[in-house]
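We begin with a single chain expressed as C-alpha cells, specifically the form predicted alone.
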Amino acid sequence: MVDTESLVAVLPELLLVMFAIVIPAIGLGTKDSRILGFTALAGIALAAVGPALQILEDRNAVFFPSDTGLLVLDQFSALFMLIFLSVAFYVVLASIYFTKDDKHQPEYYTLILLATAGMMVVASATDLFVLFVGIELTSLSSYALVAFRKKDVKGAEAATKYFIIGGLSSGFALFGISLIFGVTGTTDFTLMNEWLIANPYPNDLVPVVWLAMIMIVVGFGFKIAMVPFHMWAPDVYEGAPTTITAMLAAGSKKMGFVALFKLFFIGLIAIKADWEFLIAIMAILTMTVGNLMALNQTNIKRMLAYSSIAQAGYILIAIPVATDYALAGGIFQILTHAFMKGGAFIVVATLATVAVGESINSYKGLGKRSPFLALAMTIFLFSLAGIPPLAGFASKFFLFWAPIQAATDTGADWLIWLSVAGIINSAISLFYYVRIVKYMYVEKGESEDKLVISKTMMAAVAICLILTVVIGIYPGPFYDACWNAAQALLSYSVPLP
C-alpha cells in the first residue's frame, strides 16, 4: 500500500518530473532561454528542499511503498540527490547562455530535469531492478543532450558511439541483473546478501553468480568509464556540448558509483573475497591508463575527460577496501570531483561562448584576458591534483588514508598498494595541470584583449570555485555529511556471521 508519509520518498524526483512536463508547455509561448532555464533552476531548487532537510534534521529513512521499500530517502540517498541536484542546478545556469541561440530548448531542459530524477532514482533504489530504470531514463536524456546540436558533426558522432556503447552496456548489466535474480530469487540488495550468506557456494551455482557479477560490473563499468570499458568517454566529451559535457562527468558517471557502492557494499559484500581483488587492480589500472593517456592531449575536453577516467580510477579504492572509512572517503571524493571537474568544464564551456577554442594552445595568456577564469581553471586543476588547502587534496587524504587504516586493522598490507597506487599517479597528474597553467600565465597569447563573459556562466563558475576551496578549507562538516551517508548505506547490509 502506497501512503501520503511514504510519498516523501519520491517528492523530490516527482517535482522534477513536473517541471520537465511544464517547460515544454512554457516553452510554447516563449523562447526566452532565460525563462525556460529559471524556471528549471527553480524546480531543481525546490526538489532539493526535501534532501536538504533529511540531512540538516537527521530524519528517519522513509520508504516507498511503505510496504516493500522500492525506493528510500534516507541520508545516502539525500546527499546524492543534493549532489546531482548541485550539478544540474549549475549546468542549466550556465546553459540560459551557451544554449541561447539555439533550436529545441525547451526540450533541452526538459532533459537535464529528467536525466537528474534519473539519478536520483538511482540513489534512492534498493532494489536493482528499480536502480536499472533510473540508469536508463539518464541515459536515454543523456544520449539526446550529447546529439543537441544535430548539425554538429563531432556531436552526432559522439552520441552515436554513446547510444551504441551505452546500450550494449545496458545489456550487460541487465542480463547480469536477471542471472542474480536466477540464483537468488530476488533482486533486492538486502536479500541477495542474505541469500549469499545463507548458501555459501553452492559448488552448481558459483559459475553463474560469478558470470552474473561479472556481466553487471561490465555493465556499470560502462557508465563510470572503467577501464578498459573507458574508450567512450574521450570522444563523447569532445563531441558533446560542453556544458552537458559537464553533466555527464560530475553527475551521470557518479550515478554508476552508487550502483557499484550499493551492488558491492550491500549486495555482494558476502563474497567480497571473490571480487576484491578483481576490483583493486581495476581500480589501480584505471587511475594509471587515465593519467598517463592525459599526458600527451591537446585538446582540453579530451585531457580532462581522461583526467575524468583518472578519478574514477581513485573512487574505485573505497570497493575493495569496504569499510565505512573508504566508504566515506570515496562518498566525499565524489562531492568534490562534482564541483571541481564540472566548474573545469564550465570554464572551458564559458570561454568556448567568447571565441576561446578547445586546443591547449588556445589558453596561452588567459591571465590577462580574463583574471577571473584563470584563477578559477588554476584552483580547479590544483584542486584535482590534489594541492593543499583545496577540497581535492582534502578528499584524497580520506580516501587514500582509508586503504593505510584497513591494512594496519586486518593484516591486509596488500591494501596499502592501493594508496601508493593513488598518491604516484596523482603525482603524474600534476604535470599536465601545470601545463595548462603556464600556459594561462606564462604563455604569450596571439591576443591580449580583454574578454567579455556572461554574468550567468560567471555565476556558474563561481559556485564551483566557492565550493571547491570552502570544501578545502572546512572539510569537516562536508566529511560528516559523508560519514553518516556511510553509514546509512552500510545499515542495510547484513553482517557476516
Second form
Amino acid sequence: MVDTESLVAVLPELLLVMFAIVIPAIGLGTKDSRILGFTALAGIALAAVGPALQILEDRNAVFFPSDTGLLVLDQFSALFMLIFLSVAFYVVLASIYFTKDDKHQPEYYTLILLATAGMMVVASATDLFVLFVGIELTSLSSYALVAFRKKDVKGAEAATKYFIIGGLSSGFALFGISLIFGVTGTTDFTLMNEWLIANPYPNDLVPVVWLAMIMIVVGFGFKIAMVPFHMWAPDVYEGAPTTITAMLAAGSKKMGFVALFKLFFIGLIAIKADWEFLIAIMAILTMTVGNLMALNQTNIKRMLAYSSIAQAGYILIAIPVATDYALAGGIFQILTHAFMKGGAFIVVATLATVAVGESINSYKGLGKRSPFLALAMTIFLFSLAGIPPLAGFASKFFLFWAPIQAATDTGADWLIWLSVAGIINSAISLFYYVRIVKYMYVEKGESEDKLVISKTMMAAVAICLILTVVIGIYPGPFYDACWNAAQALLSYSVPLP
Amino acid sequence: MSVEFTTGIPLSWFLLVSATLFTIGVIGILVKRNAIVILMSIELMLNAANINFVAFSAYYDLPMGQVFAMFSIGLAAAEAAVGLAILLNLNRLKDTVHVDDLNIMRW
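Could I see the form predicted together with its partner chain next, after the form predicted alone?
Time for the whole complex; same chain goes first.
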C-alpha cells in the first residue's frame, strides 16, 4: 500500500498544499506581502527538489500502485512539474510588488500554490479521472484568482466568463470520461489503449469511444483555447490581474496540453487513424485564427492572448504527427513558451505598476524611458516570433522539423502541410510583434520620464530573460530533457500489433 | 449486485436519462441569459455524468464508478461555491447577473 517509496511521487504536491495551508496562518499575524510571498517562494523551491532529482537520477516513483499506479513521478511528469513550478516562481516573485496594496494577500498566494499543485497532479496522473480532478483544482483556483481584485469591474466580468466557459468545458470532459469508463471499464490510459487494441473498429462500442473522444477534446480544447473554443481567452487574459494572466498563459494552458498528450499518445493511440486529421485541421485553424486576430489588436494583453492562441496551434502539431520527435518538439515548445510568453506578460505587469497603460500606444518611446524592460520585451517578442538565436527559434525548429521527418519516414506526405502552415504563420506573426518593437524604439512617446521599477519584478523579468536567451544559444541539455520526457510518456503506450 | 439490476430497468434507460439531462444542460447554457440559471445548467451536465458513472458501476460491477461519482459531486459543490462567489461579486459591482451585460471587453 502507501509506503515511503510511493510517497515520493506525491511529495511535491503535498509540500505545495502544506504551504498553501500555512500561508493563511501566517497571514493572521502579518499583512506584509514580502513575508507571505517569500514563504510561497520557499514552498515552491522545496517542491522543486523532488522533480529536479528525478531529472538527474532517473528513478521513477509510483504512488498507489494499482494496476499501473495513479500518479507517477517519471521524466515526463518531473519535467512538467519543473516547468509549472518555475512559472509559479516568477509569478509569485512578480506578485510581491504587484499586489502589495491589495487586500486578501494570503488567499492570493494560497490559490497560486493550489493551482500549481493541480497542474502537477495533471502532469503525473496516469488515470483520466485523476487528471480531471487535477484540472478542476487548477481551474477553480484560477477562477477565483481572475476575480482577485474585487473592485475591478473588468476582473469580475472576466471571471464570470471564465467560470461559465470553464464549467461548460468541465461538463463536456466529465461526460466524455464517463462514457469512456462505461465502454472500456477503466479510466487508466494504458488499459484504455489495451481495450481499444483488443476490440478494433467493427466492434459496436468503438463509435461511443469516438463520441467520448470528441467530448473530451471539446472539454480540454476550451482549456487550451483551441479554435473554435478560444473566444473566452482574450477577454479573460485582458481582465485578469496581469501576473495571473502570465500564470494562465504559461501554466494552466500548458496543463491542457499535458492532458491532451496523455489522452492521445497513451489512451487513444490505437485509433490514431480516426483522430489525426481532426487534430491536424484544428491545429492549422488555431494558429491561423490566432495570428490573424492578433494583427489589429490595440490592447497589448489582448494581442499577447491571441498570440498565445496561435502558439497553441503550433504545439498542437505534435499530436497528429505522433512520433517521438514531434512529442519532444511539442514539449520543447511548451517549455520555451512558458518563459517567453510569461516573461512578456510580466513586463506588461511591471509597466502597469509604473502607470504605463495596456494600450500599445502607451508603449511608444519606451526604449528611452526604461531600456531594460524595452530590451526584455523585444527579446520575448522576437523569441515568440521565432528569430534566432532565441529560445523560440530552437523550439520551433525542432517542432516544425518533426512533421517533415515523419513524412519521409512513414510516407504520409500530408503531414508536411503542418510545417508549411506553421512557417507561414510565423511569418504573419512577425508583423504584429515587430510593430510593438517599432513603437518602443522608433516612435516618440508623450512622456520622456525615466521609469523606476521594483527590484523583485525586475528579478522576475530577468529570470525569464536569461532562460529565453540561454535556451536559444545552448538548447542541447534542454532538448535532451524534453526528449527523455517524450520517451518516458511513450513507454506507457502499448505498441500496435 | 449486477444480476439484481439486469432483471429490472435496462441500462439504456439510465443512459437515456443522462443524455437528456446533459442536452438540457448544454441548451440551457447556450440559450439562457441569467448567470445563475447557467450555473444550474452546468450542474445538470455534471450530474448527467454522475448518473452515467453510477449506472455503469452497477451494471458492470465496477466499484470505481461510485468513487468517481462521489469525487465529482464534491467537485460540483466546490465549483458552485466558487461560481456563486464570483456571481455575487459581479452583482455587487454591476447590479446584474445577466450575461448580455458583460460587454466591457469585445474582440
